[in-house]
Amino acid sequence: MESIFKVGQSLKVLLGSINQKPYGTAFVEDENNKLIGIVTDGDFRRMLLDGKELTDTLEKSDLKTFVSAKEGEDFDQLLKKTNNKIHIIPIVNSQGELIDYFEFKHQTKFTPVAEPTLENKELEYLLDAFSSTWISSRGKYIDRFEEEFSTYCGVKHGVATSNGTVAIHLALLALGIKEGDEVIVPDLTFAATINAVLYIKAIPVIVDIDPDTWTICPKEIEKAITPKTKAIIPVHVYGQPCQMDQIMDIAHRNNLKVIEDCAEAHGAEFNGKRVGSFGDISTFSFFANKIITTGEGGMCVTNDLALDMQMRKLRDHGMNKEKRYWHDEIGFNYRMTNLQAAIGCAQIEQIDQILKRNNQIEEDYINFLSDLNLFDWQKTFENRKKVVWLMCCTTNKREEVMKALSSNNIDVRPFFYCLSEMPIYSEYTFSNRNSTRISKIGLNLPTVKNIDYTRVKEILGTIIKH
């Protein structure tokens, strides 16, 4: 059993034991191989907060009382010893030696629409950053995360930011978009896209989406261009890549800048290239519900060294890189912390597994629910490799589906409201026929582990009967 730990060993060794199966728990034995305690990842964090160092040893006095079972106890006896906090019960023989363990996770009462996947080295890297005392906006994990994520996207430079919204703001500023300039945005997107344009007092121009892809329509972009148009922000909404060849052609012919908003599409591809590698600058979000996360956080990626340097300067208060505390221009504190970046480094190591798991979730939904004839699933296209962020579909019975699932503690989300339908943005509308229709019937189902598809089908079956 790999998670056995001997009292008197260092906490660093203990951390390795906690990361073994069963994940999040280490069984502690004395010098005579007798089980004397259990340490969870929560116990480990509390030790560090109480002043312990990774080089310190674990002593018997550090251990708390624990629940165990004797060899031969039946399932019901073992189950009674578990609760919402205790889900791993060590089993010992008559000599008190660990011979096995019983694990039972009580079914949660609530299924969220998304949750972070923190099953790699997130805790290890986070504690390393914590122990280094570099917990703010400098440290080895910042540089590492910027390099590894931009490389993953197929781009030369990455600038980590405090969130995805400020990443868009930073990109607009670095590209020289200013007050009165027009910036074309899609109608179906989260409000951060248009808000960043309004921050700099530029004029957003809201255009319609393609009815099949739900992404910004290139024909509508071309119609909306005026002499004031300076940039386009295509959004790879719900993991679906935009038609980037046409968009880039339009941009080149009209001397426009392109900022790809990739907040929901980490790892998606168009014509074999990852999203984020087409635009002048591309932006990502690492919010907790995104494909990979740093809790909060974002990044700008670019192939242009001058833009990279300008974004770094603006991100760091506009300070001159050669003359500390001398500010050449008004900047911002848009920096990511080393602690967040440490989590990000662990996340990027498992992004392919996360995407594979989400694809399987989509496949399972379709296999289980298609015969209900309630949903039209998000489409795939020959030249695009979409990724599954949330499980996206459309249905003419959206309200009934949402009510049925929500009443059974399964979280579902409608598509974003169209920007054009909200009074604070409606004046900027150019076109919105498809977007308003899709927005009203779009639905996101949960993309989390251990979904009970049979139960979901049973719940939705009641809608068919009525």
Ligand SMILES: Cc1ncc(COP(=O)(O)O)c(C=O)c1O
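Whichever C-alpha set is largest while still superposing within 1.5 Å between the two forms counts as the rigid core. Numbering follows the first chain given and starts at 1. None of these values were measured; they are calculated from a predicted model. Compared with the form predicted together with this ligand:
- Taking 2 Å as the criterion, residue 17 counts as shifted between these two forms: its C-alpha moves by at least this amount when the rigid core is aligned.
- After superposition on the rigid core, the Cα atom of residue 53 is displaced by 2 Å or more between these two forms.
- Residue 90: CA moves 2 Å or more between these two forms after rigid-core fitting.
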The other form holds:
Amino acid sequence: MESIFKVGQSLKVLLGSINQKPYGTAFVEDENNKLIGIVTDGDFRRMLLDGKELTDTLEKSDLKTFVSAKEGEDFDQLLKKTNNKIHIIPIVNSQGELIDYFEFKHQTKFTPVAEPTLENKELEYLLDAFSSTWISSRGKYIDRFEEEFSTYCGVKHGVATSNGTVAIHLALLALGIKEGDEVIVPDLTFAATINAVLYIKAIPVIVDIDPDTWTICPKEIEKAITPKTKAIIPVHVYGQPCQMDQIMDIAHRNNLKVIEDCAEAHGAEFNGKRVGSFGDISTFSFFANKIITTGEGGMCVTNDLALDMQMRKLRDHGMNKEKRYWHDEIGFNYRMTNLQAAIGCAQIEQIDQILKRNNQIEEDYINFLSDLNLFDWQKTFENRKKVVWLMCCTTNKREEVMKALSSNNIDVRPFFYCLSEMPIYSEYTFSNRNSTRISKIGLNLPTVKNIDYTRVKEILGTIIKH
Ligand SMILES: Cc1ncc(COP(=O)(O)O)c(C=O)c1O
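Form predicted on its own done, so how does the form predicted together with this ligand look?
Full complex below, order starting with the chain above.
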């Protein structure tokens, strides 16, 4: 081994040893060839910073304690001696002489902010759909998914779509919202909500959120209503149900349509009723990071048969149901495939377990991290059963938290930018006092299995110390 160095030699020679294999480490022996220390490139740098010169010699007193292994120790024993900082273990014989070394670099695995849970019958159903050759938008899984998911929501009809954005578009069209109509949307949401309104040339009216629930504020809705207002799109953002009793009351009093955007809240409840069961039409997304997924995908649910039929027609190019290839109006191809629906059927079977697991993740974060006093957690409210989509919190140290976690390979996301802050939407702003504040301090932590909470805490602990 060329990286062996004898105590008493100069630091210049030591540098040469460090530069040999294993790179970054020199093994230091005494005059009797006994291993008495290890010097890493980091140790070397510190010696220079402490004022040593390259011509100085390395003495026994410069050495620190070190980890070694005895001849004959097996892989597991050697591995246990390594960690994120120690990745080279010298192996010595019974006389204490270096005979070999063990090298193992710990790779920190990337922890994504969300990941789909595909461990149920997803593959089985997918292969079944595949081998049936019904791989486009017809097949038994489409009907089954529409039926099972709408039943889960407590709603009569479900129209599966290719994603959650077009589901909102389809809902607006089916409800007859037209160019120039005003549609009230919350400021804190993913852009899909407002984009769908703009697709039909309606005028979005962006209103503020409630500072506690982060969902659209009913009082602001009421204030924003004009004679042109035709619809409200409450968004159950980050799994928190909106104040649906007040919103439905406002809608009834003002003859407005309601489209619930439930993309982030599958299974959440308000007053004991699942979200999606309040509005005229409600929409869901099944994108891969959502509570349940079909890869890409969405659904509109409604209790109104006429709306259900209209959405089916518009989803399929506006084709007349009775007269094939006869188009009554200009429609779209917004269909979901049987392959996607097959995955969806397996997902709906395990939605309860997914929601339970996510609740546990939230509980674990709160237990592990609360004493750091870094975060305020998303609140729960009486009469509202929120679901944990992404782990949500607010903190006034957001930049530091994001930097610390992402540099340790842990994915972390800031809240959505407010719609009102983006130049392409800002002209539609009615009010945004709370949303602009919350959006700047909100953070999503990973909601995946096998989170190493101790490590997360260790990483975040360094922020507190600074
Ligand atoms: C609130 C909200 N609405 C709509 C959508 C759009 O869903 P999709 O990505 O399936 O088009 C999303 C998805 O990210 C969302 O978060």
